[in-house]
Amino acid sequence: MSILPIVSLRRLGRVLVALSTLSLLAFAPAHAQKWDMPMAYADSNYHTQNGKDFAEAIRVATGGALEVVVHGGGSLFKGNEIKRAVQTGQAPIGERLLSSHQNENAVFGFDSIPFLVSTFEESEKLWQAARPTIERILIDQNLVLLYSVPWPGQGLYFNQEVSSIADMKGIKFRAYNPATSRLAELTGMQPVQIEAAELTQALSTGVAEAFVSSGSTGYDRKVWEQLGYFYEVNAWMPRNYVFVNKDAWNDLDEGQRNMVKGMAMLAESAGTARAHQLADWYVTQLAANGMKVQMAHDDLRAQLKEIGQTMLDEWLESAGEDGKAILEAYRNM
């Protein structure tokens, strides 16, 4: 994998504002607005760092007229509370794992179907196919989509060696969305709903013994202190997304909204480049800290792909015409 240059939102934001200083002066209000932005992941995580760069770019690009303050690690609202908080205006803006909302609309789970995508290029195509539908659904929920950034490919973490699905039976498996719960059921594991901020404690106390996630989560949570095995499967590439309360969005003037949209485009590009750059590095760090890192056995991969087809069929049935349209658009790209 080639290493992509890191895109700096701060630098790009300053360039943009330097080119448009006169116009900014025209729509800067007398009093600055402040938006608190809850995020579920730790401050060290690249999603949260990207969110902070996005916030700084907005401050610069709006000449200080809009200040976004990031609260990482679920410190303002827990992960499963963030979307509701933004919908109801308790927070004007927030970030959440897109597929965590699959229970309210199956379409939100488009990015968590095993082996539908396994590369960043495929992930981007799937996102472009799904984005118009996601935007429409969010508008109906009093939300405006700003940007989305993928996670690296998902691998399997275990406290024991696993070579087939038979080896997984009865293992307590951390679930973070409906797809991971269903994966646990289809492999004979016991799903346990656990937010990212609670993962370390859950592993330490034996509440969870395994999970599926990217190398990023394993590195951030130092899971080598509890688990010994990581299997690379690139099962899927879920996405986080940043959204804003529609009323708060409409309270901005047109110039401010355009600036935020511009910074959101940059944030999506910068975050995606960072995910691409870090994907292999995270895995090497797991190995460097003592985990046994290896590709999943051929038998296990074949069994997981069969489960992926089952989950795709189930998703298409539950997502209806919207799901079929997304899949068709993706396959025609």
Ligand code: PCA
Given for the second form:
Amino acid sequence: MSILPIVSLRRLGRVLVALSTLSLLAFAPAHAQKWDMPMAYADSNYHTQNGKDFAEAIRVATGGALEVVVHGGGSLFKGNEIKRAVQTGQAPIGERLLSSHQNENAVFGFDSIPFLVSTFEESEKLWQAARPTIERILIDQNLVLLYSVPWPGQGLYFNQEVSSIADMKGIKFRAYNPATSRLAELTGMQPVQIEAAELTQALSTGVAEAFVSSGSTGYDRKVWEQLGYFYEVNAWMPRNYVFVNKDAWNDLDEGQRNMVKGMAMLAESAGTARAHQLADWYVTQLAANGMKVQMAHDDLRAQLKEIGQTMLDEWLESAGEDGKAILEAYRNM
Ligand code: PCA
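To test you: the structure above is the form predicted on its own. What is the structure of the form predicted together with the named molecule?
Once more the chain from above appears, this time first in line as the rest of the complex follows.
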């Protein structure tokens, strides 16, 4: 793996120590504020663990003046409620899958175009290309972007062997965002939107029979109890992002905002490094628990690549000038 995340992690770690020492002098916990932070994915998942480390870093850095309390697994708000809850101030901060908002603004789907990126390095570049635009769109929605962490590459889970698109016809396919619904349509499957927290139930009741995701979500949901096949495609790397209600953000003083921004940089590096370190391990765990894990068949891959091109064309069409600018910035990096 690239050593970049680790290097910046160490550097930010030193910043953390320095800031925490400073802040102990600067802040009085008498004015302590508490921020509940809903997150959609399993408590044990690295995104959620990283969110908890972020919360702890903020507590230390602000000398206890700001306490962030993470509620994982969709326990405070369900995944598809979190953005609205933060926009309206029902929760001051939260985490959500960024591409789930693609129906609001096509630009949010920049990370879910099949075969645009397939490595962590490419995913990072694409994020750097997209980030300023995403920040601007979110600010107009009363949200301040703090950090974003990718999921490992996406693969296909089925309960039977699949070697071409013809084998997928009619299958009920769990989608997690508009792009995965579109993928289902283009492969002749029937999409059904389901949160990861409800995936096990959907598979065991037959509401869904297959899905696309990383090894991470398959592992979190012990999906080997229902499905036997995982096909590695590494088709794209969607992102979660952490964001704050703008009014809650403005209620912090400038020093606190700087602390939170610093901790968010640290969380982005640390979370990305964790994703990178865990990606292969998750897939070996699927195999160790009895799933047949293999690379997608060449025919299937070629067919999915064609679909990827269609989805890129459709995305460029709907994301307009912003979409074009992101793609151009990415390709020039
Ligand atoms: N897991 C999430 C999104 C992408 C991923 O790898 C999910 O399946 O909901």
